[in-house]
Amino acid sequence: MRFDTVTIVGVGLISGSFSLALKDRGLVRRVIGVSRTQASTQKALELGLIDEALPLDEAVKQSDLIYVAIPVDVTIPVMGQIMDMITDRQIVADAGSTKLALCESLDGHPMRSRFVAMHPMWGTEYSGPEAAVRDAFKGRCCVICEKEKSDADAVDVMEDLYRQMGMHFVYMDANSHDMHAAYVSHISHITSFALANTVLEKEKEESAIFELAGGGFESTVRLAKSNPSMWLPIFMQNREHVLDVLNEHISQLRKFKSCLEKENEGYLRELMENANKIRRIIK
């Protein structure tokens, strides 16, 4: 399988890595980039992530596959424009971290079956075209939502693409995806942002943070470097599920706080030993 032309809408971390994977495997002849900023376009061209840049309507007309990886709040209106322009010989896929709002916005669209709702479960705290990396998706999971609403050939093509990049698949309805994403991804980012704010508020000496911060702090807080323009709309779109997991997280923090206040070493150890069970799931 080889595409003649693929358009990536957004030329950042995910789409840039996707483009590199296509190019490295000889799966595409030409990649067109669509970006809101000239700086991103120029950097993507310099890095070889795209071969040329075009406005959205011109890019869509020339493409076999349109791959959308932009903040989730702007994905909905942009996806509406794309779906209004495509033919039944084209495929549209996204890489967004929330799915319910997008899928609901496209439900009933006459070209809905040419869209494959996807979430490759990979990312870093960095953004922009310069953040793109090779073999980004190898060994990772890709969630496909509402598979039954997409044409079988479109799903087969996207599965084959990601399979060649080293991914495996999980299938969910859009609401289940958003719920699980809140538990294993979105809460991690909120916690990291909150921890960074806590340290910045209490520790006024930046040199102390830099010199004394060990590996544990660095790994826990690194997500706080993530781009707010991407994560703010994710939190807001997935507000109900994020609030649910955030309430549970606050409840757990209160248990630890209570143990320390009451000097309850027994229950504190029990809480930590229970948390150790995560070793069975994550190596």
Second form
Number of protein chains: 2
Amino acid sequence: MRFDTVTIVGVGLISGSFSLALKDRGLVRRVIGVSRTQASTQKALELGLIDEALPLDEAVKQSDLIYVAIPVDVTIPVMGQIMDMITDRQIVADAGSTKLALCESLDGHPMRSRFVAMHPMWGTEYSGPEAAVRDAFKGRCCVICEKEKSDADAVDVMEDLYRQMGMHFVYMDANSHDMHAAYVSHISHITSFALANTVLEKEKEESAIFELAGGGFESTVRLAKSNPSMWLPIFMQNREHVLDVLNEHISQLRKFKSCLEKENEGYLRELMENANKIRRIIK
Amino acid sequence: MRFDTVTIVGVGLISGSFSLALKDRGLVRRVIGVSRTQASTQKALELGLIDEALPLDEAVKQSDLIYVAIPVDVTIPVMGQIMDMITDRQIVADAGSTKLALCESLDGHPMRSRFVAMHPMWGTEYSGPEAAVRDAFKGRCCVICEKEKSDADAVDVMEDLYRQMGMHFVYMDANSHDMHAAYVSHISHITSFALANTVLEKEKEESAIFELAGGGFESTVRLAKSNPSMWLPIFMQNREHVLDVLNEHISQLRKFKSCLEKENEGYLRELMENANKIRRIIK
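I would like to compare: after the form predicted alone, may I see the structure of the form predicted together with a further copy of the same chain?
Once more the chain from above appears, this time first in line as the rest of the complex follows.
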């Protein structure tokens, strides 16, 4: 299977990496980029992520596949526009970190079945076309939501593409996706942002952080470099699940605090031994 | 400079990696290992981390350098024993993550000047002899505390060793070390332990964590795999500084929580933009 023309809406980390993966495998003849930021399309052209930059309506008209990877708040109106333009020989897919609001917004749309709601579970803390990398997605999981609302041929095509990039699949309803995403991804970003603020607040000697910070610190705060324009709408759209897990996290931290205050070594050890169980899950 | 015999007290991640670094550079003829756990010395012998296992007093007698890398609570009495046995031609160094309690315990000891209080800022979440790696320490910073209380020849020798392993140095008093270590290392471990407990508590479907967890999650929880026997005494010895930064961290998390509850997007963006400043510090 080979596309003639694919449009990526948004020319950044995810869409740029997706485009490179298509091109590297000879799965597409031409990639069109759509972005409101001219500097981004310019950069994407230079980097070979796209072959051409066009306005959205022009691009959609010419494409077999329209791949949307922009902040999740903007996705909703833009996706609406796209769905109003397509024919039933085209496929639309997204790559957003939240799924419920988007799926609900498309419910009942006459073209709903041409849309595949997807979340490839891969990313880095960087953004923009310069952040795109080769061989992204490999070995990671891709979530597909409301598979039953998409045409089988559209799902097959999208699975085939991602499978060639090394992904495997899980299927869930949109609300379950958002809940799990809060637990295994969104909360990590909140803790990392908050940890960066903590250390910047307490550690006035930046040279000390710079000198002393080892791999452990870097690893726990690296997500704090993530783009607020990406993450703010994710947190807002998924605020109930995120609040739920954030409340639990604060209460877990309070247990550590209370152990230290009371010098309760027994319970402190128990907390850490319980945390060690994460070894079963991440290698 | 080349040692005839070095003793490592504790045969684990740090001491094992130190021994490999000495051996790889031809800086020592023979390494003796001291451990209360026979399985560990056996493993260390098999892995070539040590050439011989001896009881502490025998080992100390035969060594030019005694390098102590055991949990920081046990370090204090063991270091007392060692210091009572050495002559002024021997050197003693440690690698502990806290410095104040140990330095205070040795204050006024007749052999104090043969001891160099050091913290090589390197580690992984693994422990035991199997965790030892080649080329550890490279590019990292080593803190030396109370340099003025150590003989110049002892400091020179230790700096020379670590410099050959690729380390550079900063000098501070023991209390400042413990404060900075709380900010840039100990709090990262607490947040990681607590995040693991949060997710294990909220996410009852372990298969979902396993499938969905991406690089971001792994990065923020990997320290939760750390050994409680190492970290419990660190947190207890450094509890005042750790509590101080933990309180700040909980209050930073509460700001995120309040923004989500009140849907205060403006302030939420501000918090994330502030956290982005960590880019200045970690690359």
